[in-house]
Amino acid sequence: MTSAAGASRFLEVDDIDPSQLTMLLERAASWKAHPSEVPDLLAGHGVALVFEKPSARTRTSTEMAVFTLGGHPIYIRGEEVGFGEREPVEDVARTLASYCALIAARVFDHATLESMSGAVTVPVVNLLSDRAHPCQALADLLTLREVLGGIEGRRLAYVGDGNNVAASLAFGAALSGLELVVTSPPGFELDDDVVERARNLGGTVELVSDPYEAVRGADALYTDVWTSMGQESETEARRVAFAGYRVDAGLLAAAGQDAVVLHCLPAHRGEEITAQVLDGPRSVVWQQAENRMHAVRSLIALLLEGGA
């Protein structure tokens, strides 16, 4: 493992460049196919995993990534550190960095990650914030690479809320040459600043209001829950607003005949996606979920080797 001097951060997908992303995905695929080649890069080292928000896939995939790299994952609940209440964010980060080779955190406020990263010299990884879900995007790109035989020039239609998942996808698409079209109901579109930033990276990002127009010719469809954690008070209003943005058999038929379906999970069958599609033959959702571990493992290796 390299010294802390080579450390960096991964708070959003564009914290790495296109060549690093390509290397990350290639190594993730290689280690997935040949697990005996995974190095003990973290042997004798711990990784702090701070979770202000609970998780199933994120926690398990990251713990296993650390474990298979030879390290020790340390799970820390939000109330155990009390960001901004028991201690300032920076103090918590400095303490964790004195024990651990890397800090990864799933937080409510993206500013928390910025504060942590600014206070330490070990890498800080965003496991989810209100603005971004970059590790999910890495797994998504890895999955598309596997099932489509490549990413560049392919077309992905994202159906639903222009949220943190969609934002990270926009940056991942820009860095990989993937064409992205996002279709959302009025008031829930992807933020203009995200679209501009992705386009400045050389990305092709379209915003289309009609979901049937958006999915035409798509190689893959992607959706997420209509109501994310922390938005429970908006559940009924969102069900009304998103009613026409369900990934069902009709919408899938409007896409390319070989189009696959992705979902970052958890899924609400009958809301954003039907059971017929989620559990159908064109769904690659479970492959996508497995790839969370392979992608974050390759990311950790890239950061610890000073590659970002």
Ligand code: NVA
Second form
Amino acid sequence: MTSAAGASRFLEVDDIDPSQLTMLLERAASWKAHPSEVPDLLAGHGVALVFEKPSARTRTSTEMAVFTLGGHPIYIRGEEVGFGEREPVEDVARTLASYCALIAARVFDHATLESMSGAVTVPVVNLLSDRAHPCQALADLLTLREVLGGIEGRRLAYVGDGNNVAASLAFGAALSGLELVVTSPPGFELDDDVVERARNLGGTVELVSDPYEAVRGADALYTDVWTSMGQESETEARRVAFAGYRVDAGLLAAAGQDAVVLHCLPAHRGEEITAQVLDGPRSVVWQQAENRMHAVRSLIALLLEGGA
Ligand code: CP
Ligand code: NVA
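Write the structure block of the form predicted in complex with the ligand for the protein whose form predicted alone appears above.
Starting with the chain above, the whole complex follows.
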């Protein structure tokens, strides 16, 4: 196993380039179809997985990705290591890197990941921060590739909060030629710097305030929770602000005739999406959830081979 010392990290999707993304998705699809071809790249090695927030999909998919690459996943609760409290973030990172081939973490503050990756030479992977959820975006692109038969030139409408999930989608879209339109209530739009960075990568990112206008002609709709982890005190205010931004049968009918529906999950039926849509025939959320494992496994392989 080789790793590009100090050069590899995956804190946001644009830490890889378009050709690496294409290769990553192709290999994810290939290993999904032919699991016996997955190499034991991590044989004899550990991977540290630190979680400051809860997780169902991310933890389990990453553990299984490490396991099927022949490695040993080590789950560590954020409270155990106490980033910045029990000891400095950098000291935790250096310690974990001395035992493990890769560190992955779900954190409140994106700066924690920056500090970790600055302190070690093993790859650091973002398993969700306040700013980005890049492993989710990889699985989303893999899912769109499968259900739409390709990504380039397809149109995805993201309905809801311009949050971490939306930001990573913007970068993933920019690198893959997916057209992205984001519709959010006033005050909850995608950050200007995210839009600018994605456009500088050649991405087509449109911001449209009217959700019905936004979804017109879309091949896929995507939504996420109105209140992300860490924003619980804003729940009531957000319910009011986002009330017109629910993915329901009416909004789906306004999209392309065959449009599919994605959601990173967990979903709140009756808030950002109705049960009828989430559990309906055009929802691909379970395929999307399964693809978390295939996508992160391919990412880990890319990073360990020094390809990012
Ligand atoms: N989509 C996602 O990241 O799910 P978890 O929070 O359950 O990991
Ligand atoms: N935006 C959500 C995604 C959960 C997978 C959050 O950060 O809580």
